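A single chain, nothing else alongside it, follows as structure tokens in the form predicted on its own.
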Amino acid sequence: MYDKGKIITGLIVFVGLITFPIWYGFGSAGHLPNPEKPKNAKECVEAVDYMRTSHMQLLNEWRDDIVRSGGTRAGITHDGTEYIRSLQKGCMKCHTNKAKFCDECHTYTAVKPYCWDCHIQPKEAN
């Protein structure tokens, strides 16, 4: 066989030019998420794991019930702390910055909320 040192050279490159993207960020998880927690308040309407995984169910329950049953803005937490059902008075009254704490992983995981199609987005964010 002709040329064999160049034909296993060719190879070895053309493995190692169409694997790059593999072992180039091998180890590396890229950028986590970092949201920004509340500085003036230390629990939530609901506890952390569950508003991390479940938070928009609860929005949108809060959305049903408010806007279309007449339902009440007030809200029990399970220690009896009274809060406020609303994204921009209750929500956004603790965590202040739009783009440090929703935007945060949001974008990490690509997904669009449609809240601020309706409600008006914090100052920061613009």
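The term rigid core refers to the most C-alpha atoms you can superpose between the two forms while keeping them within 1.5 Å. Computed from a prediction, not measured in an experiment: that's the story for all the values here. Positions refer to the first chain, counted from 1. What changes on going to the form predicted in complex with the partner chain:
A movement of the C-alpha atom of D79 reaching 2 angstroms or beyond is seen between these two forms when the two forms are aligned on their rigid core. T9 shows a C-alpha shift of 2 Å or greater between these two forms [criterion: core-superposed Cα displacement of 2 Å].
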Second form
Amino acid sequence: MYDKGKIITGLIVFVGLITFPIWYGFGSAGHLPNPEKPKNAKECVEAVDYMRTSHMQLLNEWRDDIVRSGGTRAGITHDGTEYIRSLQKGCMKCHTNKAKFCDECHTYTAVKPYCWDCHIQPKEAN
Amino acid sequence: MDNSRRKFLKLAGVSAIAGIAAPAAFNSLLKGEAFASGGGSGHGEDKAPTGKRYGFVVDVQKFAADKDLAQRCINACHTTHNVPDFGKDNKKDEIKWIWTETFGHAFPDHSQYKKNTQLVDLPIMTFCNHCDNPPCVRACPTKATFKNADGMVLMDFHRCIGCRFCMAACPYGARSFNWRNPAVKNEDGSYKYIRRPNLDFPTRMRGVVEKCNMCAERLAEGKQPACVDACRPTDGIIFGDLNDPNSEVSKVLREKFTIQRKPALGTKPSIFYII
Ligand code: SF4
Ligand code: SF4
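Please give the corresponding structure for the form predicted in complex with the partner chain, as opposed to the form predicted on its own shown earlier.
Starting with the chain above, the whole complex follows.
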């Protein structure tokens, strides 16, 4: 065997290089999303866990129900708070800052919802 | 091309068309839809559908008496629904939910021969007729255009793929296509083509068809359509349930002579005009 030393060092350097991203970020998950919660409300329309994982399904259900089946626009939480089942007139009345709420997670997960191509976000007071 | 292959393709094509089209044609014949494109008339002779059936009565004389009324209606509708204004130089991109037509264009099957000029020059308010038998609904392949239980012909903009079949199908030109993005912004964040944005109503996006939605969002709140409100205190446009004998529209329809646009097409428009 010739050049044993060179090959082995080369291999070590190579493995080190391609695994660099793994151990470089080891122990830190980068900038974690920290959406700003509304100050004037304690509860969302469903449990926090459900909202976190399934708010998009909920919005789709609202849309189909209201646009297509003439469903009610009024909703009520289980603690009796009334709300409007609407992105612009409902969600965004509490979550008044899209950048500090929606975008926090959407940017982190690289999800680009097209809601905002048409629905107008509230004026953000930054 | 090889002769036998050619024959085979022809045969395959013909049988495919027969296979797909025959049941559909047969079904629509059964339902009597085929007459929609042939004879038929307005609401008059046919049995009116049951349930709620919203409609409008437009009193053309009120618009003749007040020259600004038409523009007030248009402004009310277009600001309520964030309809963009691309300016006079971009007529081909124009989006309109409600607009004026000349008598001759609005009622091409009524004679204008030797009619008085005042009538022929009248501006006629035109918008989606929310037809009882809407060809646009039949043409839409995604069911983005649909008729709801109250007889309103609505659009689910989320579903529109911009194929424009509905535009071709509508005999009243009541639909507009978004050739460009209506929600373009200036540097200061204001909308370029929407003068007074209504923050409670969405805009549309490029590649989507739109039209009058009978103010579904206002009716849900117990309000009247924006164009109807804009006509006050006159009753230039009256709105209500055509099937409710006590509604304002029914009363007017009983008392006054009204005409509809292109009734011979059998689409059964829900807008009635007092001339
Ligand atoms: S006027 Fe045109 S767009 Fe409106 S319902 Fe009739 S066919 Fe459809
Ligand atoms: S009913 Fe509403 S959407 Fe239709 S023309 Fe009147 S204001 Fe516009």
